[in-house]
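One chain comes next, on its own, written as structure tokens: the form predicted alone.
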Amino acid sequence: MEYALFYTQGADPQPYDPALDDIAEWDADGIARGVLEYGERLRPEHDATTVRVRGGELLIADGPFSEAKEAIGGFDVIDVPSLDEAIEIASRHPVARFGEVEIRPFWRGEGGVVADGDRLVPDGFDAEPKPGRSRYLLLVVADPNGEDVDESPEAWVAETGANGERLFGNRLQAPDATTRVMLRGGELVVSDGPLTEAKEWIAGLDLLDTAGLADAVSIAARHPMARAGTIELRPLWPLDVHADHAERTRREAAESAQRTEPRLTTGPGASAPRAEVWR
């Protein structure tokens, strides 16, 4: 069964110690066991862009849909026989020691776009984007303040897949199927429910491959959930698991407070509704 693992600071963050970051061992174990399909870190929440369409108007905002402590820092897709094994894998991830890991099963059957028995991440998937292309994790967020939209995303999936803009993705099961994992003082702490207490929650994810943020926003604006909910776009921030974590931490701390993505002030395309920037 495939699960998405989301990594966050959580409500009880602990100091990060680069000396205890054994992500290389975790990654190697997942590959050796054949359970790790794909995963990446995400650029900091400063580089997040949220997209909504309300009344035909495109609304773009800098930042993630949730509070900073709940912002997702990375994700993995794993395929394991049971939730118990997913919890065991999540508990050994370095983030479990200083943050939290949210485990969410993917939806299967009607309502999802991946058939039973098919892998979410295509076989032979190229983890590296081509020169001049950028990848974004598109998070589909349920929002009770969204419009009533009775439209399946199947047409959006077919169009973006045919254009080579959507690499893979699927709907996630509801928040009540969520498990949260963290380690505190060497003790495994497991609880039910999503990381966010708000009514907004992640309903699905897609990986996009585009020429930049403007194209990603245009694609997101066409998703039905841009009207019924919120779309969060997060650029990827690949991790070299063999890098010096202490040096990487110092280097990234200097740049993590600055937004590197462009600030969109006009519509992403002639076919898109008029754009407005939230500040």
Contents of the next structure:
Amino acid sequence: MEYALFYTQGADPQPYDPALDDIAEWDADGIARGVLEYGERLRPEHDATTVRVRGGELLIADGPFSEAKEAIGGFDVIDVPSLDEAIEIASRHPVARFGEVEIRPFWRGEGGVVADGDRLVPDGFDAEPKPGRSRYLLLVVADPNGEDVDESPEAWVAETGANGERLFGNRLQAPDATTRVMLRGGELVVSDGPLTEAKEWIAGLDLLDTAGLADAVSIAARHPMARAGTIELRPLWPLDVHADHAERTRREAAESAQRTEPRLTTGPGASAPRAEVWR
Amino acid sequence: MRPARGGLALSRQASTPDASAPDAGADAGVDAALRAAFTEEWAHVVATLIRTTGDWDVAEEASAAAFERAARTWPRDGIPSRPGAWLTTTARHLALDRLRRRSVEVEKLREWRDVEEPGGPPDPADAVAADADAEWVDDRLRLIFTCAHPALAMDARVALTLRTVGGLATGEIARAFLVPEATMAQRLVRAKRRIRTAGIPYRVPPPEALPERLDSVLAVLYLVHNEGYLASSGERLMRVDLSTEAIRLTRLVAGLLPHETEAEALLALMLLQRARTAARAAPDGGLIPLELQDRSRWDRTDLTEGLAILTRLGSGPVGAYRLQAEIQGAHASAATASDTDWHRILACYDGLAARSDSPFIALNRAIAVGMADGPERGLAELAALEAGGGLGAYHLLPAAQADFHRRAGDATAARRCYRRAIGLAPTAVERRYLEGRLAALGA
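Output the form predicted together with its partner chain next; the form predicted alone has already been displayed.
So here's everything in the complex, that chain up top.
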């Protein structure tokens, strides 16, 4: 089974310790065992962009879809026989010690985008973006306040896949299939369900490769879930597992003030006529 | 269709007058055989069916249908020599039939490990071949560990264990936990769906994970037992049944995992607590504390077995259930309340307190201090606990203070504490008991 691991601060965050929380060993082990398909760190949540289409208007906002603590700091896609192995892998990830790992199974087979037997991340997938391209994690967020849209994303998937903008992605199982894992005082704590019973929840993810945020927003706006829910775009922040962690933490703190992309305006000024959004 | 609990409903069906039914004596024999088969074999049959079909609902339905077929055909054809094998084979045929009829289950049929031809009566030789003992042990353990998986919510673990391992009907579990039947049915559906969608494996955890996962299994069983043991109102009989069910399942786990001494210790703990059932309540339903219980009314069979387990565990490893069982053992082996070895009990609470910072353990330890070293020492421990604030508005803290003030001869302070405890007590039975103690102190 394939699972998405989401790394979050959790309800009981512990201080990050560069010496304790080295990810290199975990990463090397996952690759050696052949279970780690793909994973990236994300730019902090203040670099997130949410995209909604309501009444034909494109609404763009800064920040993550939810202001709750569960803002996602990174993700991995793993392929393991069952939840027990996913828990074991999650429990050894450094974030389990100072934050929390959410385990979300992908939707397989009927109704899923990926057929049974295939891996989500395509073979020969190049993890390094080409010069001039930027990568975004596109989170599909279900939101009961969205418009009533029963359009399937299949056309969107086919189109964005054909022109190379969408590298892979899939639906996730509902939040009640979520398992949370953390380590506290050396003890493994496993609990069921999502971190918070928020009204919004992540229903799927896609990885985009685009010329920049404007393109990513336009792609996101064409996804049916931009009307039925919310799309969150998170720039990737590739992880150098060999970098010195203390140095990297300092550098990131300094960088966090900078924007990766020019800020987009929010509100009526950012709205686009329906024809433009839907072509 | 859901099977009703064991012998009861099945016996009703089996004893329904039938043209072809043999004489009444044989009928009673079939009745007993069906009752025994349900108690002994339900978990076997369901566990095997889940493994072969991979579908919890089909497994449950086919198992229930197999027991119904037994109730219909055993009175006519006689009791098979191996009822468990007969039931398993029959259930497998029924499940295969069912899956064949449902075209959407093509995938599952393909996964079916031992494809058999359906129809016709089960072949006993085939059944004997299918039930190698080791495999049956594994099947039941798989079921127990899956139902108690830590990625399920605790209430789902308890409900699923009672339903799937214990064979209790949804309505019975609902009544025992005082929730509407629809709520319990929904909880079971969700738990089974979660096992499927989250990918919870149907297996016994690997050796390195076993101790941790066994903790969850034992916690589920202890919770079931406590629900029966501590019940002070409502569906009383049903809840005593829950304790009996918990003991039966714990005996099963301890038997399947003979090297896990904590499972045996939990069994001893449950038996020693159950031994006091008849002495714990007055005819009017009032609560009788340990100190005032008529020890001749304690159940000798349970006491003997519980103490024998403790003796057998001897100097082996000591876990939290072992310590709690030792405490019960100290009470059980005291001829009168004043003979109780409170220093031995205090040593056990010291051990428990070292493992857990639970305020309830701290409270019980403080009481043991007072009983072992005098009420003043007990009051000092309780005062420290009260200052710590961990017990909030828990009524047994002022109740314990009241008791030590009474023993120390300070009736005024005792009355004050009893009144506070009465105000906090959650059940009428406990309030009545505390009011009785208050009245006994005079105005």
